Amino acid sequence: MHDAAFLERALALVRADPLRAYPKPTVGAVVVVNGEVVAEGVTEKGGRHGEVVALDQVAGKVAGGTIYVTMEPCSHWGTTPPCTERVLAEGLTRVVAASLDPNPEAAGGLDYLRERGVTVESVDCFEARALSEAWRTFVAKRRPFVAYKVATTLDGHVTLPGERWITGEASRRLVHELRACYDAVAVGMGTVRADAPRLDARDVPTPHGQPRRLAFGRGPLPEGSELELCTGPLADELARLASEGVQSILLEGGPTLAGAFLDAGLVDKVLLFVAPVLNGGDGPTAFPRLGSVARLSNLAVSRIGDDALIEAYVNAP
């Protein structure tokens, strides 16, 4: 095996459950001695970091070895000791990291190790960053990561005459799975008045509980609504939500709210569900006229039942 294969194994450990350590990032680690994997670990919820989980299995037996991690070892005392000190104590001579730590309080682990004679390598791996995209935005920008989810016809419309749903059952189930992974789900007041959405995650596992359900815009909310009203400027509301621990928001509002978030630079990712049907007429489209061109990156397309899911980043993690 070689570096890429060992890093891929570390990524696979995180990929199996990216939110395992929530609200902290999940880090995968693989320890290699003489070209053989001798231990591996992944961050525990509320406990040991991935590096420590792996090294506890082979303590005192890996001098001269290499550790492959999905994010550089932390270099500060938080709820656990610095992982950099454990790397040094075990006598590891090489560290390969698939991403850097964006947390200003914990970053610099590779530099710290390099200064103490450890050979370090930083591999800028998009998947490693994407696996912790919400947390990375939360700690770097002090606001939640925002993904705009919208379902459209093949000709770009968000309504279909005579139909309640645009996309198929598989796509609708995936939306509920997405809701279960986000800290909050949000719409605009126009959607609240038109559809009275529940915004909860239904008929899917919710290991972190139901998301907070938000409505952006001017009130009042309809009588009996269980949504939280957010009436202030978007940036201020996101900062407030971040202060309350909200790391991620799934934006499900209509094009007006999406346009406001996009124009403010507050959308990080777009999730576009496209159904194989043509509206054939007038009606609202997924995106309104914006104040400037928005160029997206890291495009990915997958098939969900009969629909297509297009994912792309406005602000890559």
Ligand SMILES: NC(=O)c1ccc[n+]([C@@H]2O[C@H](COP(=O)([O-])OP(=O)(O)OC[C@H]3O[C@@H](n4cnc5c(N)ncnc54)[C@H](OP(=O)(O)O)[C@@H]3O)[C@@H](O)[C@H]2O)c1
The other form holds:
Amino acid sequence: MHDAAFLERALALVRADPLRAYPKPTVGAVVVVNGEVVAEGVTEKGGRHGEVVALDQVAGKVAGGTIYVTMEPCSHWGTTPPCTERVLAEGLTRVVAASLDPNPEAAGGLDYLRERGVTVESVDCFEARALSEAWRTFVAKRRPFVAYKVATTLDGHVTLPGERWITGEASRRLVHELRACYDAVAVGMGTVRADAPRLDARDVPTPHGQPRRLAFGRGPLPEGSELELCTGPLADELARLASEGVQSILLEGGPTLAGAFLDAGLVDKVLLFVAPVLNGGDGPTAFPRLGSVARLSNLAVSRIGDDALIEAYVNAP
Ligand SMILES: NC(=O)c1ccc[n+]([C@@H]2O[C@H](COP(=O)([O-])OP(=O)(O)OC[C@H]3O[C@@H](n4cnc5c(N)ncnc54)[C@H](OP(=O)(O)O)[C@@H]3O)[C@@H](O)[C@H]2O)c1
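For comparison with the form predicted on its own, produce the structure of the form predicted together with the named molecule.
Every chain and every other molecule in the complex is listed next, the one we just looked at coming first.
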């Protein structure tokens, strides 16, 4: 095995449940001595970091070894002691990290270790960053990560005359699973007035509880609505929500609000569910006229039932 394979193993530990340590980032770690994996660890919820989980299994026995981590070891006292000190105490001589820590308070672990004679290698791995994209945006920008999710016809429309749904059952179930992974779900008042959506995660596991459900606009909300009205400027509302611990928002439209978020640079990712149907007429499209060209990155395409899901980043994490 070589570096890429050991890092892949560390990534796989996180991929199994990226929100395992929520609201903290989930980090995977693999300890290697003489080319053999001797321990693996992943961050515990409310507990030890991945490095420490792995090193606790082989304490005192890995001097001269290498640790592979999905994010550089922290170098500060947070809820746990600095992982950098543990790496030094165990006598590890090499650290390979798939991403840097964006948290200004904890960053610099690799530099700290290098200054103390450890060989450090920083591998910039998109997947390592994407696996904790919400947390990274939340700590680096002090606002929630925003994903614009929208269902469209093949000709780009967000409505279909005479139909409640554009996409199929598999896509709609996936949307409920997505809602369960986000801290909040949001729509504009135009969508509230047109559809009165509930926005909860239904018939899926919700290990982190139901998302907060937000409506952006002046209101008023319909009687009995369980949505929270967000009336301020978008950036102010996002800063407030972040101060209340909201790390991620699934923005479910409509196009007017999504356009305003895009123009303000506040959409990080787009999730476009495209159904094989043509509207053929007029009506709103998924992306309204924007102030400027936006080139997206890290495109991924998958088939969901009869639909296509296109994912891409406006702001890669
Ligand atoms: N296919 C899909 O995935 C999908 C998803 C959602 C909606 N839709 C469809 O889209 C249609 C509604 O879309 P829409 O574009 O009319 O409504 P919308 O984007 O949901 O809501 C527009 C409203 O957002 C509020 N808002 C808050 N901050 C804003 C800002 N900075 N800039 C602009 N607006 C802001 C305003 O509410 P106030 O007027 O109260 O100030 C505005 O009228 C419906 O037909 C719905 O069925 C489709």
